[in-house]
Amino acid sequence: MQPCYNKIMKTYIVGNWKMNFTIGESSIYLHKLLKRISPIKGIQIAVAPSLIALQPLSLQLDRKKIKLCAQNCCAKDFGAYTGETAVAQLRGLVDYCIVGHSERRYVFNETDKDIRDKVSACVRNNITAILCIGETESERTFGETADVLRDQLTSGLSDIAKEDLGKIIIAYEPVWAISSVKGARVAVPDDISASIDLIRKHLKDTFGKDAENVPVLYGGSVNPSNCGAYLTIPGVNGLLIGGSSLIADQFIDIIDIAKRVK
């Protein structure tokens, strides 16, 4: 019998804005998808914009219709580490930090001690974290998907209680299908319906029943022609979507799918 996975929760739309937009360009794109947003029930919006637009985008925000969410942080609380951020100082900011992208592993080498500790972090301080997790192209091939998902869900979650699995949101973004690679292809459902089987019962494994509240998000070219798609896979509670998130009438298509899909 399939799990009944989506019984759960929210669909969360999460807009990564990347290193894009300057503030003033910031701020005209969230009053335009403000305009054209209503709250709507069971689906939570989120965007993610770079660091330094964090603090004005939050004057003109309402958090009915958008939440922000920050790309990065630091994970000490404060001290003497200059040109970075703590979690502490996103607090009343954001509600939700990204955790791991793998732009983060992979252009920024961190280790996954970086990304346990920013994960703590994050909870320690009332942050929802979205953990990115997810294969290469050349670990896919060699058959190693389940092994890189275990690890590095062991590892990211591994300072984490059954009782803090409400501030934790994973996010499987394969890094072969994410649109800024070179050589990314769109990943297929049926391929994306293994992975998250796996994370689903790592996780079950690891936190016992607790862990079918843990949101689950897809991310890697995701636009308004698959997004439907996606959506429909069993465990899938969501989007993390890069490029078409750039676009007001594409991130907007993408919510009106998800509106009729969930």
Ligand code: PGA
Given for the second form:
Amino acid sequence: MQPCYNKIMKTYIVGNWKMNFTIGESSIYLHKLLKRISPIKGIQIAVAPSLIALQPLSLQLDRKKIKLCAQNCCAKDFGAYTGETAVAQLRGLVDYCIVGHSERRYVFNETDKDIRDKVSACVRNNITAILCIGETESERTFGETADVLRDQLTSGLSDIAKEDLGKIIIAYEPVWAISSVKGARVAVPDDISASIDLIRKHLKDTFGKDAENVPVLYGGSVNPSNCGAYLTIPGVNGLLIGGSSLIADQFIDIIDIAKRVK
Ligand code: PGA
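Taking the form predicted on its own as the starting point, write out the structure of the form predicted together with the ligand.
Next comes the full complex, and the chain you just saw is listed first.
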């Protein structure tokens, strides 16, 4: 029987711009978004621009419509860490921070410990961590998906107490479905729902009933044609969107579809 999930939670539509757009282009894009969307009850929209654009965009923002998200952070609060940006320095600029994105894990060799410390730093600084988890193609082929998801959740949240759960969002992003990965294929809802059930069960086993309120997003090659199907998967509370979020018209179409699905 299909588990029954909390239906009253907000829907999150988060655009991960990755390393794209100059400050000027980011600002023009945000201007377009702000003009074309109005605050939508039950839907939280956020964009994650490059670090250098966060401060200028924060001055342009209407937080009732859109919130800002960082793409990464340093787990330390201050000190001699050349090139890094502390979560404490992001306070007041962003409401969310992506942690443990697969590009951080596999391109920049971030370890489970790094990711755990970043999640804690976010919570400590009152910024919601969007913890990304997901299996690679070969892990899926070898039947290791459940173990990988459990391990990434356990380690990523190992310093998190029940009381901190309000500052946690999980994003399930199977690495093989991310559009920047060579040979990526688009996941169908059946590929995803077993993992969503597993994530929800693990959260509940670890934190009890309070975990029902933790939003779980899906990410990986989301576009206007498939977003409706992902949003109707039980237990999915929103989307983390890369490529399609770079095209304002597509991002706005996804927001419109989310409004209808909601
Ligand atoms: P994609 O990226 O939508 O381009 O697949 C998603 C992500 O990496 O967060």
